[in-house]
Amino acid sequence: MNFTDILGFIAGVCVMTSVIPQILKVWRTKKVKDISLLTFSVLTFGVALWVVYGILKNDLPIVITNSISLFLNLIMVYFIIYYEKE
């Protein structure tokens, strides 16, 4: 790994981390009354498409960082749907 690939990597880490808050807090109170579906779709979408371009570009730090953001970002979708039906 360059120095190019480290910091692309940081910075993925750092995006990816991001949620982990919110959906720690989703799953211990099971309140989303005030997330909004919208941004976390729209999010979700925009990650995948990261997760296509480093594939297309053969970057692994791209597609590693946006898989997980993309998984993560899944299960606040998940928990969005589910939990607002209470």
Contents of the next structure:
Protein chains: 2
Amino acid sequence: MNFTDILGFIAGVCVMTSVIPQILKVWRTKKVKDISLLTFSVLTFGVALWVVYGILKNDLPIVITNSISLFLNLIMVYFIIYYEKE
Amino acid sequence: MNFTDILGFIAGVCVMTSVIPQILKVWRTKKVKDISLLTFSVLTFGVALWVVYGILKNDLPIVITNSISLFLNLIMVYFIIYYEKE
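To test you: the structure above is the form predicted on its own. What is the structure of the form predicted in complex with a further copy of the same chain?
What follows is the entire complex, opening with the chain shown before.
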């Protein structure tokens, strides 16, 4: 693993895990009024397409990182819909 | 451009533009209380690393898409900090 690979790995981990503080914040406050459902829906759809892209290209890093992202963003979308109704 | 390339392109555009509805929502409401600053900071940092990664790898699509993402997410971070103080 050279410097560029390590950089790409850190970049991927940052982008992948970035939604976690938002999930925890909603989990604690149960408030989603200021959050855009459309933003997280489009993001989740895009990440789902990346998973399909990774499968078609047989690119395991793309499949793995985006599957984790997909899982986390689906939680976020569910939270927004669930707490918006409350 | 084959089917897989088109899929990757749509995936990239979705992820890249997904933050726009959130920016417009904050722009209209001027409310950011429920939004996690840490989420958008880590995301922006990760996207910035992708730009550097793209430059080092001489990969123009990565540089271009992530530069646009970086610009949009910087607006979002600025909005959160600016409206949190109000």
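Please read all numbers here as calculations on a predicted model, not as lab measurements. By rigid core we mean the largest C-alpha set that fits within 1.5 Å across both forms. Residue numbers count along the first chain shown, from 1.
Student: Superposing on the rigid core, is the CA of Leu24 displaced by 2 Å or more between these two forms?
Tutor: Comparing forms between these two forms, the Leu24 CA shifts below 2 Å.
Student: For a quick test of reading the superposition: does Ala11 move by 2 Å or more at the CA between these two forms, rigid core aligned?
Tutor: The answer is yes; the displacement is at least 2 Å.
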